[in-house]
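We begin with a single chain expressed as structure tokens, specifically the form predicted alone.
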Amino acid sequence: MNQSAISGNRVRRRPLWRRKLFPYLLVAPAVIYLMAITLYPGVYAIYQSLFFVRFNEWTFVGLENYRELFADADFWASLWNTFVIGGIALTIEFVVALSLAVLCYRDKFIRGWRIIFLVPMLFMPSAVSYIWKLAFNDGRVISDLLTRLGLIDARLDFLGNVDLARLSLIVTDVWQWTPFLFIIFVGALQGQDAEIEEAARLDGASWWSLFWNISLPIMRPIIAVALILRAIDITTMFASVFIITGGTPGGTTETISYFIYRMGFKTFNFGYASAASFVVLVATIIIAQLFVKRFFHSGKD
């Protein structure tokens, strides 16, 4: 190759700063779009939380909305309801999803039917809520079934009993969102190093020992992320509450999302609702960060 060809190649080569900038230019449209639909509404909500807002009436109140919020018994009650309903639902979802994932990983017959376990997640949350509302309340399908089986003597009023109302929300959430954890856990199990498992099996380890001492520690960071994603989604539980219980009886099924909705669109106190949204957002970020950091650190150890 002559000297002129080498010089031509050097001329056509892009500068280093352009090569470094090029990947950022590729992702820039996606980043701008995400910032437009997430960052702007967030900043606007923070700004709005400093005002008393009712339709076009904006009155600056500073941190008054936050002071009232932390003294509001309904706010703390909605947080407690979210913790109770969401905590029970998440625990059941985790146990059921992990059990099904292990069965699918170990049993070839069940593995062939795993697509069936994903079906509930394909329905719209509103449609699922209406189905379970029909089963629990309107159609009383579950009450009639239990009566015919001789397990109860009279029909159950799911909206008139605190525990039954919460149970209806828990069952609805578990039925629809267990597949979300299931598909993550199945992927985690299938992504394991087969050589490690084979070596343990040659040493005489049982399937339970393999799962408890090998699979579960490897899956710990993935489990942490999956649970955090579901927990964050549970804090936004709204459709089932709105459709099935409406927060009844006596506000004992009112989650934080429904509380924010009620403040914003029933009492039309939009500044107060924005303050509640921002507080929940900050608390969720802090708790999620601590939880993920703890489990990822353990996973590295």
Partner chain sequence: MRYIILLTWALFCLAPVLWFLSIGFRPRTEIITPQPIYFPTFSLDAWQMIWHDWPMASYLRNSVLAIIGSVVIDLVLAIPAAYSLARYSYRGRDDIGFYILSTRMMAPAIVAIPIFFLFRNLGLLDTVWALMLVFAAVNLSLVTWIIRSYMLDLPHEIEDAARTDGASDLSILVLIIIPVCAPGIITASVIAAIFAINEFFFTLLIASTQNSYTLSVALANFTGGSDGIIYNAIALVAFLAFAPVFLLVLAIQHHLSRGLTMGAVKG
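C-alpha atoms forming the largest set that superposes within 1.5 Å between two forms make up the rigid core. Numbering follows the first chain given and starts at 1. Predicted model, so just to flag it, every value in this text is computed and none were measured. Compared with the form predicted in complex with its partner chain:
Put the two forms on the same core and the Cα of Phe268 is off by less than 2 Å between the two forms. Core-superposed comparison between the two forms: the C-alpha position of Asp138 differs by less than 2 Å. When the rigid core is held fixed, the Cα atom of Ile232 travels less than 2 angstroms between the two forms.
Starting from the form predicted alone above, please write out the structure of the form predicted in complex with its partner chain.
A single chain, with no partners or molecules, comes next.
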């Protein structure tokens, strides 16, 4: 390219291959960065999962870690616990958040105060875990309040009972993250056309049929996106398990994240933990391909 072409019209004269390459060059740094932090660990985990690792000593054991893992009751239990705790928490959060959002999205007064509903979300999850650890267990506040209300006679041991231990994790999650769904739903409801709503209301539609026939269909893709994001974070639940229950009693509150952490960084069985990581990774990829792709495509534009 000569001097006059550059000073003339740079965009037009630039060779075609460079113009085609440009968008790839823009996106490349981000992709390379993410690959370094996801693809590299993925490959590393597969490799390490074929070894028995003791400090710096690696012994090749083939698929032994996987055989052991699939026979490990703790592993299956952690998947089940994650499903039960996460499923219940997500259901409650969804119902509460949607109800609250529907109740207040056109109310100017409440809209001014809605930051109150967001407060729990603005604390660090580790701090929230300590709030509820103290309330349920160490400070016995929940037991005391329930006794005062006449609902129970004796102090409850929230760590000693499977259901109560799980309940404390569920309450912690619901308290902190219902606001996440709430604010998204309020945003989605506010975004819908106020005139259509008004017209339907003038036609005598009840608020329920208004919600069911107008709001809900519009919101469906947003509900899907919000639930997917929340579900991802719930299945990776860690801080509250680490701080509140530590997996007790008897491993019944151990989530899959905590299982991998315990295998890797408490028993230092890195090869085994890597095998577990890889199995979860495969499951994640399958779920992502099946669900997330679809909903995020309908969620855009």
